[in-house]
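Read the single chain below, which is given as structure tokens and is the form predicted on its own.
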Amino acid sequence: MKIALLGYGKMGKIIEKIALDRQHEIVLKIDYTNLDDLTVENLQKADVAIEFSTPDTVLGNIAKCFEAKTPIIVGTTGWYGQLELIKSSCEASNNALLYASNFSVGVNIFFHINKVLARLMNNYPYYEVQVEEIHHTQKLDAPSGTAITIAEGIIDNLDNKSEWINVVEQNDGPDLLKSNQLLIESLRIDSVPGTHTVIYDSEVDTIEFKHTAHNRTGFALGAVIAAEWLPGKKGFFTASDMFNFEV
């Protein structure tokens, strides 16, 4: 399979090892010393892309492999307010995307799990429910994407919460959390590629359900993995289409 790689940074250099590592081919690599090579001519060499680049250009590189139907893996977070309309525009040019705010094996087994608990908690509504993540201090957004995920699974699956919230730093909370809200509370600490963790808290006990990704290399094979399960395919997909877990 041909691939091209949308970001070549940290993330991307691990993808590229994963991919070779697999048999695949990389025809194309961009970043921000090569901007130029995004063109629909070069992207048409490849099978299928990989785009793990910033907020500030995922969109642009969206658009340009929807130009040259070119079908897209997509792990840059921070721009889901966008959401909607991706999903229209790949649906009405009849392209292909794949979205996640996180492509670890690990973290969709977390996050499936995630919800089926938060189901079971709503015969139990004296436990009161936050997520934490913990990133390193590059990081570019917060809360991050895959704590956003957790949060909607629990909203989802939860009676008693409707909306999430977010707070950088442990000191920096609201001062009063309606009943109705969800905390998402992050932190940023040198060198953590990424820890998630729910916590039900009670007067008589606490539920911790967590996740610690030791390096990023279980997202960069999740990504392969979705870039090996998209060509052939049309529409807008999630890591859960892929996945497909079943309780």
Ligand SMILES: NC(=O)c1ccc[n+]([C@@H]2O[C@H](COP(=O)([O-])OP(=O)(O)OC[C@H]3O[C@@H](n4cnc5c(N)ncnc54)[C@H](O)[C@@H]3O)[C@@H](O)[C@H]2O)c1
The other form holds:
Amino acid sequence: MKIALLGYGKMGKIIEKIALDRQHEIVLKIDYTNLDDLTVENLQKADVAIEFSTPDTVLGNIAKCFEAKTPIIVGTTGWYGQLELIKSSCEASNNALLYASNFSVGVNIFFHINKVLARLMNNYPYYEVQVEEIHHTQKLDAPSGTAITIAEGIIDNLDNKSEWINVVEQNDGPDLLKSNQLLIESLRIDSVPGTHTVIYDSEVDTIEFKHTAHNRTGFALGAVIAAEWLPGKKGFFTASDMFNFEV
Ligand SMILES: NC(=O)c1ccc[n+]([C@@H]2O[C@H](COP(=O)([O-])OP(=O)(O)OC[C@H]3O[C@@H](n4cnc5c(N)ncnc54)[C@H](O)[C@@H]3O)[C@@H](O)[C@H]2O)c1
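What would the structure be for the form predicted in complex with this ligand, rather than the form predicted on its own?
In what comes next, the whole complex appears, and the chain from above leads the way.
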């Protein structure tokens, strides 16, 4: 398969290695040094594009792929507010896009169990839930896209939560947390690739459900598997379409 890499940073470089190991060809590599090469003509040389750039550049790159009719895998996070708009535009223009806030198999298993756990916890309303995420200090967005997916999974399944709010680097939580609000606490520590914990706390005990990424290889492999899965399909997809877990 011919792959275009949009974003050639920490993730783009690992994705390249895995793609080559799986006998794919990289026909285009874009980073901030060669943006003029990101043309419709060059994108049309690829069977699929894999986008891991920045929150500021992802939407422009998606638009370019839609123009070229090149299926696109999006791993960049930090554009959650535009998700519905991009979904509509993808469907209206008959394009193919798969977005995952996290491509690792382990995290997608975590997403699934998180929903099941939230449903179970409806029976035990004296537990207060919160989400904690830790990432490296270069991360541009907070909360992480993964933490947002976890929070949405809880909100969709736990009756007493209807919205999330985020605090960065705060030990005591916000002063005024309403009972319907789910707190996402974001911590930034040196080179941590990504740790997410769902905490249910009561007066008598604490239940912690935690995923720790040891490196970025799991994210990159999942993105390449998604790139093998998407071509030939039309529409807007997420990782749960690819992994197909049942709740
Ligand atoms: N979904 C997942 O599984 C997952 C996993 C890890 C990281 N991420 C996300 O992926 C994104 C990239 O992460 P990273 O660690 O590789 O970041 P990084 O800072 O190492 O790399 C970003 C790259 O984007 C390039 N870039 C800048 N402008 C560009 C443009 N207009 N078009 C294309 N490329 C451009 C930069 O030159 C750089 O090479 C972040 O949003 C991060 O949160 C997602």
